[in-house]
Structure formats: structure tokens, C-alpha cells
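Below you'll find only one chain, the form predicted on its own, shown as C-alpha cells.
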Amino acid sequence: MESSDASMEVAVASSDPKSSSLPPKPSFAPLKAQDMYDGRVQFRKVSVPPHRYSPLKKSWMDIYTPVYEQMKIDIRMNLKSRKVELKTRADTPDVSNLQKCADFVQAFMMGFDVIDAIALLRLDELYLESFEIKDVKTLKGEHLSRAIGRLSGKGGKTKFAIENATKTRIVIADTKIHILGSFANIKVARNSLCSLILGSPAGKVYSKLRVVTSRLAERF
């Protein structure tokens, strides 16, 4: 009987707080961006394809100004490589800033106006999807040509269409097509794009789009 009440009393004991000492709540600094890869700076490079050479010269300070100023990363052209270079600050905020700018520059590269592609830096949620029309259908010759011009319609109207109803920008370069945007409306205008190459008529292809818009349009 007594050794039963001395082993409750050391339960007793055991349970009470104050005699546990517990060894203090460590306090760790946030790392810095720097900090993250063991003080070694990141490097990005961007190759520059020589029909978008002479834009980036004219649309430079576009570009330099907010990668520099604003997401506090390093950049300049080098002109032997033809290479856009990027590279990580003492001072830069964020580690993922080095990817959003080369994603940037690399829309600029792509075609997109520099006013549509620094959507990029500011908003977390947009992509760059790329594809080419024979990765949808084999067309050669006069084929082929009719189904650029059906993606683009008369004067740009079929992709300004497509563009203002999907909330994205669609840059038709040759037989490669770009598209900057979310990755729903992507598919939307993806999809839109897909059916005109297959040979749907304009009319078919923007009704389908109004559908599928009201759609997005309830859900969110």
C-alpha cells in the first residue's frame, strides 16, 4: 500500500510543470536571399535571337529599370555571348526575384511587349506556354499559310479576340505561337488556337469561346 502511494506522488510530481525545467525557445533570424545558397550569387542567362536584337536595344531602360530598381537584381547584355546576363544581389529581397526577371526577359525575347510581359514580376500566377502548329497538325505549303491566317484573322482580329476574351497575349511568330497568361485562360486560348489550326471557322471558334468564358467568368 505504501509503495503505491509513493508512486503516485512521484507521478504527481513528474506532471507538474514548474519542475520540468524546459531549455529556452531558440530565436533564429530570417535568412537573407543570400544566405539561402551559402552566400553564393545565382546566375541566369537569356539568349537573345538576332530578329530581337535591334527591339531589346530600343526597349532596354524598359527592361533595366525594374529588374534592377525594383526586384534588385543585376543585369546586363553581354555582346560576345549575345546573351542577356542575370545575377543575385547582397540586397536582393527574394531568391525566386532572379527567376520572375528571367522569365521577363525571356517574354521580351518570345515577342511580348515589354508593358504585357512585366505582368510577370508583379503577379505570381502567370506562364509562358509555347507550341508549334505541326505539334497539332501536319500542314505544309499553301496549308500552312491559310492556317496562319486564320490564327490571326483579318488584321490581327481573330487573336485580338481570342486575346480580350481569354484574358491573355498571344504572339504568333512564323509557325510558333507564344501565350502569356494563367494557366486556365492558357488553356482556353490554347484550345481556341488548336481549333482554328484544324480548320474550324472563326465564327464556330468564337462562339465556343463565349461559352467557355461565361463559364470561367461564374466560377471565379
Contents of the next structure:
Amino acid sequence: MESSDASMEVAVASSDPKSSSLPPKPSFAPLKAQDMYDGRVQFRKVSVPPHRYSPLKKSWMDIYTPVYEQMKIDIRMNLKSRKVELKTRADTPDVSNLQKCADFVQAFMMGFDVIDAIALLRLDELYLESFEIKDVKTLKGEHLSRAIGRLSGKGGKTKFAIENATKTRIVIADTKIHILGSFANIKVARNSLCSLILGSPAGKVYSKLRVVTSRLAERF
Amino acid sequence: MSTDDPACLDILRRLKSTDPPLWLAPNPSLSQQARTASLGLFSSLKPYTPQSPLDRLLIDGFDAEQIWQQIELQSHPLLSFLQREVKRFEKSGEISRFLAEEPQMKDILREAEDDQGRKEEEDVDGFDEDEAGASEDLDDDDEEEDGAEEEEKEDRDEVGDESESESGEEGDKGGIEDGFLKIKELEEYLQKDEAKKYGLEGSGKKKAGNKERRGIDEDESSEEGEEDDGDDDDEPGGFGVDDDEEEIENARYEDFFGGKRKKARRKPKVKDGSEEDVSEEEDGDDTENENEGNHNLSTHEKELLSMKSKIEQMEKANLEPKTWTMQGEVTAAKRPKNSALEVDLDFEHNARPAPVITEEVTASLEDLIRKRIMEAHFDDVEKPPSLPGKGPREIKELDENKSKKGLAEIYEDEYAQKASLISAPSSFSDEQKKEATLLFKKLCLKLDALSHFHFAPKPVIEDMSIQANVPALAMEEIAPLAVSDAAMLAPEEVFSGKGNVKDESELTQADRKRRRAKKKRIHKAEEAKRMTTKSKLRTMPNPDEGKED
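Any chance you could show the form predicted in complex with its partner chain after that form predicted on its own?
What follows is the entire complex, opening with the chain shown before.
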């Protein structure tokens, strides 16, 4: 009796949705980039600052290859307008690829190395952050120069120390500072850089770094 | 107003009759009466002081002090005048004449004079070393006694010589003498005065106290014989003390070494025949002159006499209470103030006395300091070694070089680690540690081999390395280590064979033949096999070749 009841129930269950006239849950395949915008092609244009022109020329192939091959995005350099243009293809798998490539090229323009900027293509959670020294503290003339010097350290050792400790990449372009890395790491790096701008000596920053990074590492 | 005035007398009587307590409180009526009384007295004394500047005592509006000053102004010259008069009166002998009328008085007078003379004799025969001034007495005394006594003439002649000689010496010594002030005369006068004053008064006590004084003189003359004569005037009145001091000051030779003159004098006194005199004088002499220069005694007898006097002295001292130093436990209250300072106390010092800093001490100290500095051997306080509690914390080193890995690779590695695909890469310090431990182990092995004391087997380093199957004997040649051949190949690994294994030399002929035959058979079989495979390959390919259709 029970088994028949069970089958009955099943039969009833199957019959019920039909009776309520709710369509089954549709299952769609993920949209291609083209389909998203109704078949239109997406563009991104990244302007090239003059100081990055020759490095771009040097490392063009390193940029082109992963973008075209792996991301399946068309990329070209418009010499007249001095811009790098990106375009989706028909077989671009994911709509976010374009944005990632644009970010990648943008990162290169900011001043990051190709190998560091590549991480943007590979990892989702990496972000770019930029700020200026004057956002932290108003400095003028010699003080500003000294602050910049403090940030980089002798031969860049302070900058490298922060980079290595926090697994980020830092670019100091005159008064602008760009940080590339994951969210928490960016925060740590930003704190260290800000404390350096505000005047604390490198040793103090190092000790703080050690504490924070060890804590970060322990978390996992 | 004078004392003759009845009013004045009345006032005086009244003052005298007032109760003493009334004088304690200031009473204006009493003071007024006293003033008037003093005025009366002043006026009565006025005729005797012709040189006084005041005609009468001024009491109106003057306070007590001023009135006193006025009275003193009058009385001071008056007193000295009176004293002079009295002395003059004495000298002139009116008193003696007056008193001589009564026989007792005469005796007394005689005694007094004798005493005085004897005293003078003593003075004369005292110390030669005495100060010059002391010898002045003699002249005065001589002058006084010249007219009085016959008995003393002989003595005095001697005395006079002495005194003159002494005074002659004395004249040369005095340096402050000049025409106006003659110290010699002053001293003479003072001595005369003293003699007059104390000679008369001290006559009664003299006999009794003389014995003591003799003894004291001998002891103390050395201390006190050299007092200035000027002090004589300042001595306070008081019989015995004065006499003693007088005696001590005027201590003379005869006090100590016996009076030859006394003895000589005694005899004339005896010769005189007056019993009274003799008895008295002898009494006086007996009591006074036992110890004095009896120059007829032998030295032994003299010594005996001195001994006797000492004994008497000691016995007397024993009767008295002891001095505080002899009394055993004495508190500060029981002894006079500051007396402990005068006594030489001896007690144990528990503390070491402070070292005397001499040049040698400082030099030695400086040498020591220099040596220490050169050796750098200081006695600095050293920090105690901290206990080795925890090991040194592993400080994560911050790499200050540009990282060779790209950012992507870093995140890749991190992910892989999290996903536990790859073991965590050993940090730089770990690798170094490994290398260090490895090197150390190698070193330790070599050192142990050298020392041969401790057996330490070769450390098992898990490496892929070729083990040489060297016989143990060869190894031992290098160093007599006990080498464990556990790492060597086991016999089974060398050869795992079954059956009766024979060596080459052990094989018999038949075995060799058998072996050869076996080899041949195997070889043949292989050849045959090869042939067949070759032929197969040749004949295989085209099935159509054979066909000609």
C-alpha cells in the first residue's frame, strides 16, 4: 500500500505544477559578450601618457599576447590618437574580459610592470588604488621632495620592503601613488605609505609592517 | 644738716627700726627719709674731705645711682685717708704703748711680733729661684723688726746679706724701671702692706694651720712660687686660704731644707731665760718647725723626717674621701665638670684608628690606580647574566630588494599553498639553517674521528648515493673507527642464487663440460629464434606480389 501511495504521490506531484501553469525554471546558457549588448561590439580606449610610450613599444608583444590569445580581446595601438584600443570579438567568452584587459592596459600605463599587471588578468580580486601626497598632507617644496624620498627610500628599498611584505606593487609617480594588490593588502600598504608621508621614520614603518603582515599570514 | 642734728638722728633711728620686708617694695616715704639721712651723713663727713668737689649731697631730682656716685666720690678718698691714718697710728706704736700697760696684752703682742718675724724669716729663707719681686719682703721685714728683737739680729744679718744680694741681682733684671715708676718700691710697699694686714690677723690661726702649710709648701712651692706680686692685692679676705697662699708664694729654701736659722734662733731664745717665751716659742717651734732645716741632723735623720711627713700626709689623705678617679664607677654627676678631660683615660678602642695619610700611602694608592688602568681591570658593576629563557624570536626579515617574482606568481604561490598543492616554501632562514646543520654534522664527524674518544657512527644522511661495497678491512685502515656495515649491501643483495654454488676453481672436469654444453644449447636456441624472425620479415610484405593475375 505504501509503495503505491508513494508512486501516487509522485504522480500527483508531477501533475500539480502542470495544473498550476507555472513554466519550468528556464536555464540559460551564459551570455556571450556579443549577445550581451545585442551583438554590438564593445570598445575600450586607454590613452598612453608620453612617458609610457617607449616602454609600451618595448613590451608591446608581452601585452598583446595574453590579451589576444587568452582573453580573446582585440587590441591595437592608435598612433595618431596615442591610445590603445580594445575590442571584443565574437568568441570572447566572458563580458568581463574586456574590462579586465582595459584595466591591465591601464595598469601598464600607470607605470606597473607587465608581469605585475598580468596579475590583473589572472586574478579577480586585485584592485588598483591611486592617491596623491597632497591628499594626505599638504607639503610644499623641499618638504615634498623629502617626503617622496622617504617613501621610496635609498635605492627604493623602503618601497620594495613594503611591496614584499604586503604582496602589492607600488608605483610612485612624482606626487601620485598607485597601489596594485588585493583589498586588505592595499589597505596595509596605504597605511604604511601614509605614515611615511606624515613623517615617521622607515624603521618604525618596518616594525609595524612586520606585525601586520604576520597577523595577516596567520589568519589563514 | 649733720649727724648732730636731732632731726637727722631721728630719721636714722626710724630707718633702722623699719621692718626689713618693708624695704622690698618701693616706698616713696622711706626713700625720701633715706635720702635725707644720707644727706645728713654726707654733711657730717664733709669737714674730713677738704678736696671733695661737692659741698653737699644733691638729692633733689637725682636718682639712686647718681646719689651713690656722689657718696662714693666723697668716701673713696676718705677711706684711703683713714687707712693711711690707721697704719700710721700702728707704726707709731701708740697702740703697743697703750696695750703694753696690760700684761696679757703684752704677751699677745709679743707673740704676734714673733710670728710676724718668723714668717718673715721663712720668706727670707725660701727659694732662691723665686721671682725677683718675692725677695722684696726681706727689706721691709728687716726694717720693721730692727728695733724690736735682739734675738733676731744675727739671723737678720745673714738674712740681710742674702736679701741684699738678691735685691742686687734683682736690680739688673728689672727692665721696666724708670725714674717715675719704681717697681721695686711698689713691690716693697705691697709686701709690707700684706704683712701688716695678714700678719696681725692670721696670728691665731697660724700655729694650727702651719703644719699643713709646711707640707703643702714643700709640694706646691714649685707650682706656685712664681706668682706675680701684683696678685697679692687681689686676694680676697679669708684667713686660712690667704695664709696658705701667702706661705706658698713666699716659699723659701728653709721650708724644704730645714731652717738652720730656726735652730740657731731657738737656742738664743732658750738662752734668754724667759720661760714663757721659751715655752711659747718652743711650742710654736715644735708645732711649726719639725720639718724645717734642723741642719744638725744627719742625712739619715733628715730622710726619716721627710718620710715621716710623707706618711702623715698619706694618712691624712686616706682619711679624706678619695678622688673621683679612685672611686670605681663614677657617673658624670659625681665628678666635677670637665674633669674627665684633665685625666688621661685609657680604654679599649673597638674601631681601628683612622689611617694616617702620608706621602707613601698616597703614592702607593696612585700606583695601584695606574696599574689597574693599564690592565683595564676595573671593579665595575657588571650586569648579571640574564637567564636564557626563551630562544630568540624569529624576526621575519623584510626583503628590501625588488622581488623577482611577478605579482601574479606571488598570488599563485599563495593560492597553491592554501590549497596545499605545494608545501610551503622554506623561508630563507630555514634553508640557511639546514645548510648550517649539515655542515656542522660533517665537521663533528671529522672531529670525533680525530679524538677517537667517542664512538659516533656515520650520520645517516638520506641521500641517493652510491654505496661502495668495500670490504670492512679497507675502511678500518683509514681510522680505527668501529664502522657499522649496516649500510653495506646485504649478501642476498649481492648475489641471490640458489643451489650449490661452486667457485671457478672448485669445478670439476665434468662440471665444466656440462657448463659448456649448456652454453652451446642456449646459443643455438637464440640463433634459431633470430633466423625465424628475419625470415618472417622478408616474406611478409606484399600478398599481391606472388599473384600475377
